[in-house]
Amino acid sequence: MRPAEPRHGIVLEQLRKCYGPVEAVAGIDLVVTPGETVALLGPNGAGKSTTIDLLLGLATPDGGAVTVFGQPPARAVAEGRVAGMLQTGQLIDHLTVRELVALAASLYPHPRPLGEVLEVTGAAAFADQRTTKLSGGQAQRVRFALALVADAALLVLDEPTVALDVEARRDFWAAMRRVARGGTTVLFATHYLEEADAYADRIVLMAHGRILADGPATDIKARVGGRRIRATLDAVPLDELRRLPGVSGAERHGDAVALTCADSDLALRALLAAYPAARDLEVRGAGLEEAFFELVAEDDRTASGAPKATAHR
């Protein structure tokens, strides 16, 4: 069995990492307490993968400090407290899936039972297949099994559901929920915003190597002002809709229109008064996707005064 959970989780203090002139991680501070499930979001080049490399001891900081359960990352990894599932890295050729996961289990002081890991990750169905014969989705399941078999206190996952179809993604997160309920700390980077919204206790949004927002998805969505009205409305020019009181923007998707509102109550009354044929009305707050793009765009505008270089990762 895994030792008792440590009191300290992940602590990043003014963490920096540069690749030539590019500051991939620009002095970030972050604390993740044991047992949290945290999503790391950001556009390409935001610094997510570099941050994960620093957490796993795969890269050395150029400034600041990182500790994992009160220890340097390399020591925490060596003690089996940390396991990672990365985008990169090839599976060892010619072994069967079962042999490969068993080999990984032998490297840890208190691994999970092999059969349980294969079953939970969905790899049991092809456990006797050789790694050279796996599809992309199957290989991703094996990477998950290699991380899970460690029974580590911290799981670090970099784009864990890439190459998985919708059903496999659902199964993956069902497995992750079971793991998290057991007290495992989970930090994952993803481009699937709906996954972060649905499964993370907390979201950390990065851009240009900095943290733009940190908190529950509801708090991040609340940072974006205004609400959205959707309705089915035929043949009305968007310019007319944009001139309605309380409306700040309008888009059309087929027969449906989407209005961005500074005052949704005023806009809704004006819409129905001007176009009583409007139907299928929906009013909702900003979603995580809208918040993500608006906060990143705001940061881009702030940073536009300085020359930009392409980030390393």
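Note that the rigid core is defined as the largest set of C-alphas that superpose within 1.5 Å between two forms. Numbering follows the first chain given and starts at 1. These numbers were taken from a predicted model, which means no experiment stands behind them. What changes on going to the form predicted in complex with its partner chain:
Relative to the superposed rigid core, the position of the CA of residue 49 differs between these two forms by less than 2 Å. A movement of the C-alpha atom of residue 70 falling short of 2 angstroms is seen between these two forms when the two forms are aligned on their rigid core. The two forms, fitted on the rigid core, differ between these two forms by less than 2 Å at the CA of residue 39.
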The other form holds:
Amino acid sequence: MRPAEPRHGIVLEQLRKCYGPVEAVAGIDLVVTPGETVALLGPNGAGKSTTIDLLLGLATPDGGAVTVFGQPPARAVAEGRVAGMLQTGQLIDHLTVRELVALAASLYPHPRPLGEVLEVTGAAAFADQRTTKLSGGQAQRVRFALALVADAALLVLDEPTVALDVEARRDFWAAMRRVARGGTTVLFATHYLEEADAYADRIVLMAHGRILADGPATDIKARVGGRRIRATLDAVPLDELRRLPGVSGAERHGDAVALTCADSDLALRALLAAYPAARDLEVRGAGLEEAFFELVAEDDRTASGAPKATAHR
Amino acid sequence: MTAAYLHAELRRTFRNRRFLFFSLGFPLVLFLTVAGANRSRSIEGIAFPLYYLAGMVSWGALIAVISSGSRISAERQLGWVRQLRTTPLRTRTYFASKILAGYLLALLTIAVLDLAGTGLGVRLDARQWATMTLLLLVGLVPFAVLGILLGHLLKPDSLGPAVGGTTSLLALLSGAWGPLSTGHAFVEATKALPSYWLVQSGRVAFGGSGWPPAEAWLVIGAWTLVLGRLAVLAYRRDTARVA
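For comparison with the form predicted alone, produce the structure of the form predicted in complex with its partner chain.
Below: every chain and molecule of the assembly, starting with the one above.
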């Protein structure tokens, strides 16, 4: 039996961490309630790993505070209430997979049954092999097992599916779903929008050490996952294009216009109906990096005090 | 949790054949060849095998405890130490596992060499064996700490030469490989090394120059404190480093 959880989940307040002149985490506020599955989404260098280090007590904040179930991270870790799967980290040698996972289990006050963990992570198939004889994907499954066996109230995973093939990735998320259903609070970092969308209740979008957006997956997806329509179209005022249904922004590049769309299907139909002369049509997903770039640019303009009205999109 | 980690560490140590070969095999082979070839000779009035046994036992035990602690270096590079810091395992348990593994390996080395010594005609009574072993174990304390310090200061690729060089130099300066010519100020200065007293501990058994308590304890205690302090500093620097 797990002891009763204090009601507070994870609380980050004005959390800051600098590495030399670089502000890796630049004052973030975040509250995660127990039982939630939250994705930290952002490009490389967004500050996701540093945030995770601070949550696990691997780094100490330069400002602000972080508490995990009402305790400082180091304390929560010492009591086995938190388990982490770090982005880097290889397995120690001269042990079999089973022995290594059993060793991890022995470190926690109320571990999950070993057999169950090996089964769920798919490590049962090679449980009696030495850790040095594993493929990259197998080793990743073992690293997941090491975190899972803790049966901690909070599971923190830093880019857990990097280096996994499609099948392993699917297995991984199937296992994660089971864990989350059991009431475990899960926080994972990823730079795949699809993963964040499919598996998190909530997405926290980070860039440059700041939180740019925080909300239900569908909202964030609409914000960064939009599509772009490009068309050759002369002499139509941009303002008119912006008023088309499904269009959230318009720009002109010579003869061509580029429309940023919240709903590209709707926008495309409206565009063709209103301007049959439009040609060379092209619809593509606005890449995540591109979407981030826009959000960051928007964030910078806001931060530098430029009035929002002049920040044309 | 503590017992499980210690158990796993011991299992890993004794499965590591290369490690066993160098810490145990080296002194054993050297003892058998050198002492075997000089069975009938004597040094300072002591039968050569007995004299040489004390040196080889000290050297082998020295390698065992230093290299056990220094394996932390590889586990740091793997990211295993960082992973462990996200678990309830206490740092002191982790260090204790390295020290314990080193000591057990040292005891095994001592036992195997003592057996080899018996095979070459070394005869001591139970009390002498016990005194020698006990003093050896005490004399190893600063070196167990040194191993942990080196494990934090060095990268795995420089570890082999560093540990090999350190243990060989200490063995040479402390007379484990044979007596240094006495009288020089330099030789007197080696008495400030804890390994000098480690080697002397073996000689207590056969009534050599013995182990004058005050000086020996002082040297061993001082080195333990200083190396311990340095190890703590190295550990702190390591855990504060940029991820």
